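Next comes just one chain, in structure tokens: the form predicted on its own.
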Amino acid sequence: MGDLPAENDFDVAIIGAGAAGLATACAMALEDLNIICFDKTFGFDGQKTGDTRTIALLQNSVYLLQNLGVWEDCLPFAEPLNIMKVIDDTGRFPPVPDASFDASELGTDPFGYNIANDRLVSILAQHARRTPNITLFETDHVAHIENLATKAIVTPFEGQPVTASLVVGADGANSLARRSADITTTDWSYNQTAIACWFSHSLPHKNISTEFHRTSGPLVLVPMQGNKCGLVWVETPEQAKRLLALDEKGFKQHLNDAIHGTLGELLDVSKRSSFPLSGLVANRFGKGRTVLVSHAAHVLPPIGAQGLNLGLRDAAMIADIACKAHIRAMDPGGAEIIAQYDELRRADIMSRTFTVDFLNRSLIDGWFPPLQATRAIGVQLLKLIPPLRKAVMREGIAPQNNLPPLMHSR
């Protein structure tokens, strides 16, 4: 890594080696596309990273990892998610009933699995290292990307430029790939900060993932192996700052109050990290010779485990389109491919963005009585009408519309 091969021309250049970028590389490699991936580091090799995030991989994302041949390596570190519970903790009128969604209603168990983000990235990176047609290039940053008529030119901070037919921007919300392709965004911010960590507890979690819907935003508990849960706790920036400043004992006391003691005594708490909540959606998902995946294309609040799962659907879709073009001896970065990707991803991304943004705003702006009443009626209908509940569960957990083949069970 860090050395370019003598021939610096590739089918695909991927900017960013998070889970979505590496999944894109591994998926494209199945059809012998010649791929180069740029980032500062590739996986963590067991080092402590300070990354306190866990990832709830929903059913179709698990199928993708199975089809890439990496799920067996993930499974020893993953915890099943059998039940998803939503608890209204706003104290508003009319009250919204609690709702519980059981994977067994869909004839599948579980909904998905929870795994540490750094573990998932490391497993994908190890797989990519073993794949002959993937080159991993460590660079402080990519300095320049130029989209030309027949090729794109990617210039790392260290080393010589490379050419590629297709550029995949998997380089996050502040994406150089997106800016280089002159793709604009619609973005917004919330008066919210999320705290992320994990903690251990005395009572079993019973593989139940719980979202407490509170006036400051969601508080999400996602089961981990043993008596542990991953936590994403959304608060106002001022309250988040106070919580982060507490010692472990004080933080555990406030957390136990927030979750109403549902997990018994709280024991060890990991290092806490925080990030401001914002939203972003690219106005196009491809332009020139560049397509966008994951946070380069969309950023969502942490509701319903939609973020990375949406990004993995991006990865599987562009891999499917580019591989089919390669098989047909077509240009994988040609205008037809870019337009097809934009069209096929638009409905999924825009509908998820609207829904998650609406749900988040309904919490922080939910003092408006008609909005609260709408939430209450909607949840009550889900509880009373099993076919409606199953349809909502299937769309939220395992959507089938325009789903790439790699995200189906085989």
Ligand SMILES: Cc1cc2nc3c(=O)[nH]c(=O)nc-3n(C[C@H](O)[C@H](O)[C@H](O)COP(=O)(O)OP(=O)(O)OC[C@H]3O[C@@H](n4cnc5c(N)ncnc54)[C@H](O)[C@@H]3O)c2cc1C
The other form holds:
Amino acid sequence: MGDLPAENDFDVAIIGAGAAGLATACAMALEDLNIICFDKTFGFDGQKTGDTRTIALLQNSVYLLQNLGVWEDCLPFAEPLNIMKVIDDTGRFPPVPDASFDASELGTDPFGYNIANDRLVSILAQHARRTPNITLFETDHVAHIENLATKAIVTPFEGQPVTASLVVGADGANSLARRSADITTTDWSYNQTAIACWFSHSLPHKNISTEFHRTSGPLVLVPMQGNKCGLVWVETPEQAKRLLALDEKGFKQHLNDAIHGTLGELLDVSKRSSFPLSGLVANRFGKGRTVLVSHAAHVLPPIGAQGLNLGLRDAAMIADIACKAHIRAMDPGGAEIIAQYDELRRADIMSRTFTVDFLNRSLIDGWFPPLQATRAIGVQLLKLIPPLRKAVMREGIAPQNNLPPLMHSR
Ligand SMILES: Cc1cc2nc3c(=O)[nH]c(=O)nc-3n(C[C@H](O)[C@H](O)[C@H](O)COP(=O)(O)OP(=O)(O)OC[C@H]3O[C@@H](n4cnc5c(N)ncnc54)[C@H](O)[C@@H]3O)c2cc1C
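What does the same protein look like in the form predicted in complex with the ligand, given that the last one was the form predicted on its own?
Every component of the complex follows; first up is the chain already shown.
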């Protein structure tokens, strides 16, 4: 370690430049931390990526992007989400009434905005590229990470090792950073596959996001610009395979049936991609000199737009803690910082993981009348009691406690 030149020494090494890794880099760069970020590519410069996911960014994630100075670049590509509808399409008894949540009940801002994932990543990457204290290091992959007492050593596949005080694992579900820090996980799979694409339609979406709860899982329509919707359609793997194999006409027919014709005639459909659904939660969110953010720390099924929103809260939290440590001339990867991050993120990550897993299983795990009755009563109470409805809406957007400062509106 002592042999490495000083220019190879960084305050923070971020492994992975998806939305979470790049947001962490941009947030930490607000203080003069010296940051290096590793990945194969940094944004996509308008090329076709094959990533057909759109991301519903909830209010506090939008505030984060505003505070990072990238929201103005996102806005031309983002569509507001004003109303969220949940429709029980399980056909089970007792029927659960439809529920509709209107953001105007909470104030003036929409619940959030929907944007293509590859667009968001590209905008964050452009911002990182323009930021002097962020080095973007292109490598096929980081091959080795060693957590030592005073520094971590990060070795890219085809380059020289660098040292860093803190390692941020933003390297997705199969995280090398997690394995290198010897952090174990609890993981599970669902017998479900999500199909993601977007499509245009003849009737206006009116900025309503609709979640159909079906016995195979949710089917979610999220408004996009230009009278389009992003689609996340969860099915059994066998049915997903059949839907993916259909030609465009056949797929549109099945989709129109599934959404009961609510968007009129279905027009262009993008390429369809599929994601086998699984769940994962790390048993610790930091160890050695490494912390985990986003998919490296937790993977959830796509219900209620929780995944990346949770990941961005991780990003904003570690940035806040590391920047404060830096201001106080403390080691940003010291044991105190790692323990603080683990403690501050635990309640949010564990409660969201449990809730989303429960909601998903309550749809697919067969008909259990008491559960169905509980859902029916719960939704009825939400409809009848505005303060309860508002509290649930607020908590659905983000936890009310321990929100990092960068996630507040300025
Ligand atoms: C169909 C679908 C719809 C979704 N919709 C929403 C939504 O509406 N709202 C929401 O909040 N969430 C949503 N999610 C979840 C969201 O997509 C994920 O939470 C988010 O993309 C995770 O981002 P990430 O940066 O953690 O990981 P990734 O995007 O997986 O990025 C990880 C990065 O790490 C890099 N990497 C991996 N290993 C290495 C290595 N060894 N060295 C260097 N780099 C490495 C990879 O190349 C990659 O760029 C959805 C998910 C699905 C499947």
